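Below you'll find only one chain, the form predicted alone, shown as structure tokens.
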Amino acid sequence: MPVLRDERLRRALLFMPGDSMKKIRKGATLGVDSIIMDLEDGVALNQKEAARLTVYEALTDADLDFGQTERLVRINPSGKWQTEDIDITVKGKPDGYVIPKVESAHDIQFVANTLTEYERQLGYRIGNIKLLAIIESALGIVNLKEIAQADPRLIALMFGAEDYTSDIGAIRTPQSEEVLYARSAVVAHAAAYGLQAIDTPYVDLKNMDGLIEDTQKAMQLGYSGKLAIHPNQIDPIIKVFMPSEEEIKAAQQLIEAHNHFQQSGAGVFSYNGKMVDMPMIRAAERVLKRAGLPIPS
């Protein structure tokens, strides 16, 4: 299995619209994985340019801690204003892009290239903007493979059901059964090529319950987190995502006991009156990695 090109724990990602200072002050202090700072859908068409500098101003602002926070701006799709966006946002350093509407390997390297000749005239290291990719057409799951490619600064794959449904032209339901197929292929891409793969938000605010078995959902599916649209879903998704006490001590002894029988010679073993093999181990790994704890060794 490929290594994680990234390790950072994101199991709720929350939008906040760009063009609000007093959003992102807030979603700065609710303790979310990472905010994403929208210059996309949730800006209107006459306030992309006074979007852009907001959230120029809350990278840079001094006074505006985000704590472990990390500051993520989803720039618009290819075209003068993700140009613009990147050009005014990339000075206040934030720690990654998410790109929408991603089809191709091309969308993801137009945006490396250009951040690694920003990099190299702002004197930033190269490479140490990472990207994450928004997966929402037709298109986009037929080209998984080579987007997930594409670079080595790609460090996500983003599921969106609600576009993917409107350009296949599916009824969009509660079971989402009608994206099934896409939203299982973008977590084996991930899986197959080191990227985390983060789920679709959930839609419908006064749904808790809803919104707790989608993401329960999605951790099945393989899902490491999933993208929030509203402050009140970020504990609940977290939730989800952090694995009990009794899941967490189950895992470190499951590995502890294979790493006793390795330094035996043994490798298949019988543990709690079960075989145990590697899947099981990796099984328990990734148990571990959804806590942020420690692999024993």
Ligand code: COA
Given for the second form:
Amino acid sequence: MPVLRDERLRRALLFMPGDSMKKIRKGATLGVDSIIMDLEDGVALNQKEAARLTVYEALTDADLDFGQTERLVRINPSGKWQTEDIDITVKGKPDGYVIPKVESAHDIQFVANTLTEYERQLGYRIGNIKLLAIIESALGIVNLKEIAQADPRLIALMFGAEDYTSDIGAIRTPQSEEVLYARSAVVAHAAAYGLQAIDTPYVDLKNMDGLIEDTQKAMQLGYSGKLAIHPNQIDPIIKVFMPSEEEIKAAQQLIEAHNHFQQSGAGVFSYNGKMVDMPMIRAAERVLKRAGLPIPS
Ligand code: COA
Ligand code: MG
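Just the form predicted alone so far, so send over the form predicted together with coenzyme A.
Okay, now the whole complex, with that chain kicking things off.
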């Protein structure tokens, strides 16, 4: 697995409609890893223009403190709306853009080139604004290999299960077997090209057990974060991606033992009755990374 292009922790990323200043303000207070101010499907057609202006206003309001929270904007898919989305919001200098319904490398390169132009015009550092791509169609899945390599600004692939299911004509079930192939394909391509993988939102707002189970499933598949659509979903999601004290301790001890055996010239060793070699060490390192802790050397 190559090193991640961007190491920032993105465990929970909260969506809110871009035309709701109230929800954007609330999102800024929650200590969530990232917020995604939406200009796409969460905004009514007759509110698109108002939403762009609201997002610009939020990004430039000196009294609105987002703290450590990353400020992302979801734009519309390629087309006239997308151009207007960027034109207005880029002047607020967001940390990144989320591009929905990505189906080709070109979908990403077009936005990347547009941003380069603006960064030049506005005197921003070139390449600073990040891109995150939502894969949510059959074509998006089929073209993952070219999408994942499209541009250095791309730092994460996100999976959108609802749009994907409707695109392929599958039926959504609680077990999510109908999306397993696509959900895994997104993780595999993200891992192959050093991108983060962020899982689809859980839409049943009242079902917290269901949310936790679905997030655990995502983590087991290899995802490092999940989209959220309500403030109540943030803590449960972060908790799942945050390793427990025991997991952290076990990972630290394993790496220390590994370092010790390496020095004595042994690549593989037995630890607590189990054979340990590099894949397990890398998994332990990932546990510490998820916890935001240094790797013992
Ligand atoms: N971001 C920030 N604040 C949110 C929020 C969100 N996504 N969802 C709800 N809130 C706020 C509400 O404004 C309310 O604030 P208050 O207590 O200060 O009045 C509080 O959290 C409780 O909200 P609640 O009444 O439980 O929800 P709701 O009925 O107001 O909203 C949704 C339900 C689904 C409309 C709302 O959660 C939402 O807009 N989610 C995001 C939808 C979206 O962006 N979709 C596109 C991507 S899939
Ligand atoms: Mg979608």
